[in-house]
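One chain follows as structure tokens, the form predicted on its own.
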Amino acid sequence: MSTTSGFRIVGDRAPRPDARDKVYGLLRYADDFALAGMLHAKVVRATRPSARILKIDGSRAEALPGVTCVLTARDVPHNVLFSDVPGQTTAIGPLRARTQVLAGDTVRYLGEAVALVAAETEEAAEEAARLVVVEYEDRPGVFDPEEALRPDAPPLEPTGNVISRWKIRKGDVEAGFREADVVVAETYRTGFIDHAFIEPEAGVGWLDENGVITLRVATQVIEHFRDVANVLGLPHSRVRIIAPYIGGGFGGKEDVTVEVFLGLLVWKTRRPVRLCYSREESILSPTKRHPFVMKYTHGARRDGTLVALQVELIADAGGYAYLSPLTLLYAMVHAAGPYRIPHVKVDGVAVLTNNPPTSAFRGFGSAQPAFAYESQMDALARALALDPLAFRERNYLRKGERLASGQELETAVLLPETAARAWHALGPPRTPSGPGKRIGRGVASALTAYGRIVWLHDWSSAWVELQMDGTVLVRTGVPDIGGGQAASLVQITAEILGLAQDEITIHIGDSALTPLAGTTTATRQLYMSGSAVHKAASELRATLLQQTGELLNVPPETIVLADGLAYAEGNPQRKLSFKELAAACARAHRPRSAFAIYQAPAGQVMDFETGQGKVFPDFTFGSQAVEVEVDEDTGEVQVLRVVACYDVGKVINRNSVEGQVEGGVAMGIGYALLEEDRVAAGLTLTPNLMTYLIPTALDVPDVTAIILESGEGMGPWGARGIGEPALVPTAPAIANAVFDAVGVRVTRLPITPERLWRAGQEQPARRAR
């Protein structure tokens, strides 16, 4: 039955096929899996942030009963792991990065993997890991990215510590500042952030009956089978990766985590092997969100028109590059925000240090600059005595205009609507809850790219097949990281074929048996794999319409597919079941399946000298408005209300869209007020969830999500991605609300009570406004 919108199920709150098992705790995540004869693995990790390895002695570990092997760098066939964008077809030198699988001669950060052990029991593996003796010679380290830029800084690479530089040039920034009546300059800083997903890095590997190394792991990228094969020196076809449903990714499972370690141990022992990181290990060693130093200077005319922007971005890459060059590029393109500024100069650099490595994280390179540019917008509006909302509206980019990087905004830009609706939905201000408490409100807007860089030639593929009993099978290599990726694909198929969701089965995340669909990153799966499934299902639908038309002797375009039946429009009595159609197609030698590849629109590589060119397929635009209460005596900030308004193009599943918005806001509250992986001289001081604070239900208020549908996105029926954009404006909106409450601008995240108190001591004039 179609609705007034013309859709049967798209846009509805359809239940996810995986929801029941998750609610009842029945879903088997990566570590909920065991095989007979399975070994248990542990990683021996460096205890120094910068050192030369003199000797590794695994003899005592190997002699321990139950231990089957100890591996060091000498045992790894090819001890280099490259961090190319998976599946990319264009070699972009500045994006290429490498890491050691196991540390060879040197250690570059505390927690780096030095050796692997495997034993009959987990206890024996832990004991064996403790018995591996590593002799180090400490080397000078560098732990501050600005210090790492100095010529006399200890180099991590023979070529120095700089791993990438990008720049954007538009107009004449000096001339722009000469036009300005007001100039606001500030330096903003953000820290290391852990992904803190519920499910840590984990997996089980085994050798199948065909001699294929098979790894069932928590990963956002099943294409890492190529990395495992390259390290082992095997053909790519001899490694298979299966991604079950994943308990949170947020970018933390985009890079290789346990995959290569499991592959090495299976290859060495020829037995099944399990590896699951502890929470402490998960915080200590894998990649984090980049700390950024962001030096912003804006110039504006008295009437509130922005005229100039100069930005310097410094990203701490930690011990290895990973995806830092790519993250920095994203930050560069997003650095000016969604604003029209005629003269822009942006310089960015990513720097190696002996800190924990940094890489992908939800809001990939766009979350840090948003804190800076939205704080600047608020400060500029106040310096000009203008309403912050009106100031933004004057300067918002519109459809058809260009970013500072030269990319034209080709689809709807509903920023004025999102900001106004979010702000007004806050309603009347609350009364402070007691003496010394002050209420404040803030707003922030952002644009966030979805989909992969256009010059990397992204693609996704899917297979949709009508079974002989009339049900439908969908196969695609999408890893589902909890965002409802698989459910959305079922919903798209159900809409196109006129079937109920329970008549459709989907198989996902298997590099050997499902068509490859690329990474579940970059907010790309609904756009890319949604389009691939839409294309395959539409091709199958065309076949079914043709077959039905011939059987009923009516034109195919008059056929209706609904409720698992096919009939001529206006004559539902003459109908065929899908089971009958399957048999008819088989008799007629018509295919009952369709395989489709969706190729994203491609583009030319940007001009590296000017930073000009098209980088992303499209952006999602949105705004958030926040109300907070600040305790002036303690510096404690409580978020009272959050309203988030986004143009998502087209809603596929309303529950999933709202869930992504609510989850993004919750993570943004943690980014703004609580979360920071404190690192001192390379040592992590917050190694568990007792010390690394994440928001609880007591910290997150009800979130109001207002969803707009312009229908102008790049995905199915004009859908846009929402996973990462939902996080980006939260922290700056809270920072602006805190300023509104107490007149203190905190320029470093998170805004802890101590930082707010200290900032108040440094800004007494503002506080006494």
Second form
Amino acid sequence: MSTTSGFRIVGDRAPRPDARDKVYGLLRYADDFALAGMLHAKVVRATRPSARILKIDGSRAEALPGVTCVLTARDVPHNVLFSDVPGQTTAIGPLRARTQVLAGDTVRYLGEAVALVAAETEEAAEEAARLVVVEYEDRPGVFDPEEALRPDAPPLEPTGNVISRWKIRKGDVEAGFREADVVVAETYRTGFIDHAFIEPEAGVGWLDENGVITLRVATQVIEHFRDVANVLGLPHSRVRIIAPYIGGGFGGKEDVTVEVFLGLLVWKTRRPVRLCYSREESILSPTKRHPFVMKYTHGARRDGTLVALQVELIADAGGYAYLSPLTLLYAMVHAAGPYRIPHVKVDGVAVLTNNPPTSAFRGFGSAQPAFAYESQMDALARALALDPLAFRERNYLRKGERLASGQELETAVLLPETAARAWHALGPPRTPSGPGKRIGRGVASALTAYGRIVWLHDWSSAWVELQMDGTVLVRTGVPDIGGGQAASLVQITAEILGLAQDEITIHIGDSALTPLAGTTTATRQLYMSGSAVHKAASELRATLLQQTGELLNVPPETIVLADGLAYAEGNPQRKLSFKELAAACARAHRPRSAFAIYQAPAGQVMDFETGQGKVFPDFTFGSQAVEVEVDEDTGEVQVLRVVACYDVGKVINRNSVEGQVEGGVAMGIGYALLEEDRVAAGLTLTPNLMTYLIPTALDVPDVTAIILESGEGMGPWGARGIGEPALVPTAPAIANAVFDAVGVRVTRLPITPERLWRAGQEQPARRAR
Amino acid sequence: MRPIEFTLNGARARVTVEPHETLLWVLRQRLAATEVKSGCERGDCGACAVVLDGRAINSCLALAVQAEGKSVLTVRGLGGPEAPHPLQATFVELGAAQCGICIPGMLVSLYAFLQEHPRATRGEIREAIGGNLCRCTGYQKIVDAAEAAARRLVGATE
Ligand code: FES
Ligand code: FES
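Return the structure block for the form predicted together with its partner chain; the form predicted on its own was the one displayed.
Next comes the full complex, this chain leading.
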């Protein structure tokens, strides 16, 4: 049974238990669940991006037959939500991370929630929402982050529009530039990106028989039960959040979405309530990926050694802070990329505007700078007439070296391997498909943090029990957003206890009944909850070894657990089934369960003046190589091939790892070529999937995932996170391939045919190359 | 309100509908066929796809009355735990379902397509699901699984 690697099931392509219910259509997602007597709710949203609310008149809505209630800010006991976890307020300040549940006096973006309605039918609720009359007085708005920084810009907060500033100082950047033979300076821009999960935000809430507000919602964070309780002024234990399997998250179900609205409505009406966003509402409601303006200047010596980097980052936070200060901090630490640069100066600012609020999105603050620094690496290599791979190789950080923010890279850094393997796997170049078409290739490398900021003192917990029939139960509060979070935990348990997956049941995502495991964000669940489950299962294993040893009269260290049996090594004839073991443990008063908490190594808060200090537990390193075909006349870009190579430390489930990489690449292709919420004076012009384009099966080519295993990650058996890193290098690799094809560098994502064509007009010299 | 009758996964379904009600809405809200997903309600995502008399359609764009007298097949009609359809089996084996919300629509689109084109190429499979959006998988393992299922289906009939 045991493979050469010494693992029975970890590392293989074990089918995910959740996949079966998904393909048979049996899984009940958030919106597939109904209760008798359930009300239907709708959110009334602001139709102005910046206005004072003069009056809200819900009387016509309330008079409509079937309407149960209309709620406004006045009905919210504590009309405030904080986007923070303990510790974060040190950097953000509670005031600025604050949002209102329902708009009180002012609205700060178009789509902000102003009122809630609940009715017996969905039609009545829709009609009622239309009948709520809100009188506004428009206020001056600001829609460009650079304009919002000007002293005369209309302030969204009394203190101004800046919600956070960060800086990183290393060496002497001016001296660095004096050493440079070549300086490349460019400004890069990215746009608003919608998470566009196929399942919009949704949930059903009710009051249970103990008077606990119970919310079954599509969320990445069941710990939002605290936010709901705080808004209602209830003890935290009076709110319970259950996360069923979720139809995609990507950071868009990280901040509170429907939870607080449902809690309010359940509390007021004492009835079950359903609230599900339409696609348009999903796009209009928070949050999006931040548009960034990134001003990069790199200096390098003639021999290809990087000497200096100066960066200015401006992040559009939209109408409210949400997690913007943290997203920006991530961007700061990732800004220099995985490169050794002696002199670095980075300044970042997150600024409020009357645009849609921005917050978490897969690649949290690391995706935007990667587009800039990897475009820069390509431009520098070309300016120096060096091979892009050799140029990077010369400058890649090695294990033991430090980031610009001072953090030492303590684990394997396989960047040269990932880049070389991805590049060479592209194979022989294709020939263009016709006249006017050009083939180009590009590569990009990146580092991406996984796990929470070390000064947030992250932890996760899990509970593993041997049942009396010999099967095993795992409980842990992990929300599964589709990445195979639960399945990997089953696999880890199966490995440690020598059981088949089918003999293990897992309960996840219930704040009342499963031990808390933290958020399914920051690419942390395999690392954190994988470690917690590993620990709990190992404790149970130790108990079982002890019990078996006593029964068989042999030392516990000699016991083997395999195929659901326990026996002494070399003597499989004298065996005990797990059922027999369970009975023996019960007779011996030996616990058949283990609860374990995994605490991530914690660290001190960084020095805010210099930006020096350890910020993240660890990073995942990888590279992607792409081949594109560009139509010179139309500016259209077709991605022909993508190879993505990552060191994931240790594969737990090979299908899941590859699936993350392939899905990340597809999302990266969307980021590079298709996706952008067009926002004009605060109004989103792309409120559906006909105008907001995500990649279809025809936009994504076959993707080759090459997976390396250094064994040096922080997770179980040295695993690293892969969910977010998978997305990060794709867009710059495509931008570099486009340059390779037609000699035009597009510095703004997405690279639409029009932008490429225009850039070509503005860069005639480069075109002639 | 008007009573209509059609076959839903082989069983008779009788339901009273308003003339403006979509097939998607009636399937989900009146017939508890929640395996049919709703991702946009305007024909952009394919999550609501069902097979109507052999053809895959977006049920959010069809009126319920259009199903009158016809046969509607959802993913639950393809197979189940006892007897999975080869597409369902390969989707599990090859890891083609991540969050899974697009999968019911994906599977019925592929089912209808492979009925007509059992020897489809990879490119043709991609075209067949061009209207079924998936945000998780990058389509790679979906296309792999569809190819593998097609081989099994053809093998079974030869
Ligand atoms: S819900 Fe029908 S196509 Fe999206
Ligand atoms: S598996 Fe999540 S949308 Fe397709």
